[in-house]
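Encoded as structure tokens, the following chain is the form predicted on its own, with no partner shown.
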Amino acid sequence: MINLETPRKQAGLIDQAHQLAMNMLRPISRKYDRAEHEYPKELDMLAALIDGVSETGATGGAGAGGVRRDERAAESTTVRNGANMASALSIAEMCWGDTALLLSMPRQGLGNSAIASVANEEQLERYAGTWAAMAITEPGTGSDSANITTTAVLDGDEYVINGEKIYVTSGDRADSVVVWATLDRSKGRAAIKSFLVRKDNPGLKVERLEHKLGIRASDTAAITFTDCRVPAEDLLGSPEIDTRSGFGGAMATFDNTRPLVAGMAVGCARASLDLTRDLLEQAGVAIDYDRPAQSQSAAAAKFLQLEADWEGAKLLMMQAAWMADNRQPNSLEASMAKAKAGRVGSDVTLSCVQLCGTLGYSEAELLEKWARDSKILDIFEGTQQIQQLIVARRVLGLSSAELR
């Protein structure tokens, strides 16, 4: 039975996180905001503190443990919160810390994410460790992974990869990159798989970083790849090409990713709310739970819209992550958790600002950064238009060519 309170094992970790968050992030924000592509020394230590909580199997860091499609619930009648939701929340907490900061934490890249959901057992001892990025879009792209124009050719023991990738979070600094690529662009969706690639491979060129709207001190770069060759043994999981499975593979790696980006957006939003409801409160705006929205203030009915909104974002993430640790296929759960607190996320951090007025919009204030930090979050992983569509998919029972 489905049992969505934080689960009390996990408190005193979300709790640790949240003082991280509160004590080690929040005071660096603003700073690391401003020196766009500055590296953050501070999480070297915060890093080492993670590894440390991380061997004795409290967490299973920012990839948690994959969605991994060979295990089901049903071969245990025990119903679990594991690493997924302790990611989930604890993401959530140092989100509302600095989200940011997060995405620049060394050994979380959201190509540990791919690794823990798509790799085979040894490969996963073999990269325990690795801080790897995730590199899916391609120019022209979009949105849409299908169309992934990305090579990669078997060439005896090694595989040679041909293209480029833009927007890769961590590009940079991760020390290996998870690269999706086409075996065969005529087998379609099936043919694509993620390889490991790491950053000293020959081939392998950081191009540029971008500069950004938001979550400026986390790197984004532009990579290419010209003839890199990359061992056999680097493609995660299974080499066949199997028509029957589809994109399989790649999408075990968005029910997995999709639940943390959502707790993401949940962590910031939280942030912005706890912020605007002091400030209301300074400025004489009385928030009353005990009484109907329409009978207070329009600012305080407007805060109560926005505390709803962003409970049922929550929700609709923990329920995600849950299914995730119970082995249950979640693809349709992950869709729905990331499309609503993507847009959640954008509009409760742009409506903190506007009832925060000129406080808002300042950098008095934090409010304006996380409204700018937040509107990647219905980006990334999906467009918030490409998770609807998702979503109908699967509600209707309809293929990607069915249904475009």
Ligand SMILES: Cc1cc2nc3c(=O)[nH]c(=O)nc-3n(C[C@H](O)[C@H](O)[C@H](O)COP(=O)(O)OP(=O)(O)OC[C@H]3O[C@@H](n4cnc5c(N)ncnc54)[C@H](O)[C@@H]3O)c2cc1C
Second form
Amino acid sequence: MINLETPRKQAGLIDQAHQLAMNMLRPISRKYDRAEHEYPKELDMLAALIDGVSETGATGGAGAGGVRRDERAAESTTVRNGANMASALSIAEMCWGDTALLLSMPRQGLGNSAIASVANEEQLERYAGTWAAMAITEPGTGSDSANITTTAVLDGDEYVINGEKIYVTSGDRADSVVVWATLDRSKGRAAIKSFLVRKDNPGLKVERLEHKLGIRASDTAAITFTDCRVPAEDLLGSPEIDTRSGFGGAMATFDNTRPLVAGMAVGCARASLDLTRDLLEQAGVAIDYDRPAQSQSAAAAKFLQLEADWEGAKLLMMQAAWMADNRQPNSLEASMAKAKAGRVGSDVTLSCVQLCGTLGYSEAELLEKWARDSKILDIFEGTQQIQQLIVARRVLGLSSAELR
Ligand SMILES: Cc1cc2nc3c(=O)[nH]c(=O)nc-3n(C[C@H](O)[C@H](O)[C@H](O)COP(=O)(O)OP(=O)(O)OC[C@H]3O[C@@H](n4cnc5c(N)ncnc54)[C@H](O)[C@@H]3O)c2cc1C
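What's the form predicted in complex with the named molecule like, now that we've got the form predicted on its own?
Next comes the full complex, and the chain you just saw is listed first.
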């Protein structure tokens, strides 16, 4: 049975992540928010530490690259808290430090989660140590990812990729990119496959970096692929076009990555709540957990409401990660977690700016930055509206053609 207490065996990892966030990310947070596009070199040492934690295997994965469904869990009769739970909880802690820096962590890109989710054992071994970005979005295709136009055509023992991808997180700094492309547009979503493309491939070109509202320490690139040849064995998963399984293969990634993005929102919102509580207390507003909210000051009541909403988001995140660890289908729960946490993240961080007034709005504190940073967590990996659509389809038993 599911137990939504923080798993005891992961307490050490979570504490370690919190210490790293507090001592290594927070101190450089403002610096790299201002120095957009400058690589945070301090992350190299931190990434080496995370590699070390993940390699011990003791905690089952300490970052975005750690997610993988353990086949043994299906046969096991005992419940497990494995790589997905460890990753979601440690990511939440790191985002308490800084979301953009977490997104910039070498070898922990969303492409690494895709590799961990869908690559076969031989590919996993071959790609060990790579830092992979994830490229789905195109100039004409965002939420409607089934309509992507980037093509991959088999030519001998290579695929030839042509197309343009935009808004690729870590697209400049990563050393490989997981690219979604269609093998045959006439076969619809079943023909969409993902490919690992190395950044030194002569057919790949980073065209520009974007300037953004938030997560400014994270680089976001537009990339073109022109007759970009990749070995056939760099197609992730099966090359078969199985129209019965629809989008299944490539989409399986989202079941693992959406709880992680929910974790990012949970961590960023927690940072805002912690600082706001301190600032309110300094201003003489005490928050009393033993008295009903309506009998306290308006500020305290609002804070308690925000915290309750945050708790709901965290529990949904843990449920989705737990189900992934225990090999239970979790597409519905992953979207519920992402929808709730994305919305709560934006609401909490902006409400904290409001509660703290001038201090909230000023660069003297990080509250205004967290309000800017959290917005993306309600947009990428599927927007709020798309998550709600997925939840509605699953609850009502309707297909994507029936409810759009
Ligand atoms: C900073 C940043 C980083 C990103 N990183 C990555 C990355 O690493 N890799 C990647 O592939 N992409 C990335 N993206 C792209 C992101 O995933 C897309 O922006 C997102 O999927 C939405 O697509 P869109 O921008 O084309 O908006 P659209 O799909 O055009 O949507 C616009 C609005 O319409 C709403 N909408 C769309 N369809 C429906 C519907 N059926 N019902 C109701 N409302 C609907 C959406 O919710 C949204 O509010 C990133 C974007 C940003 C801003």
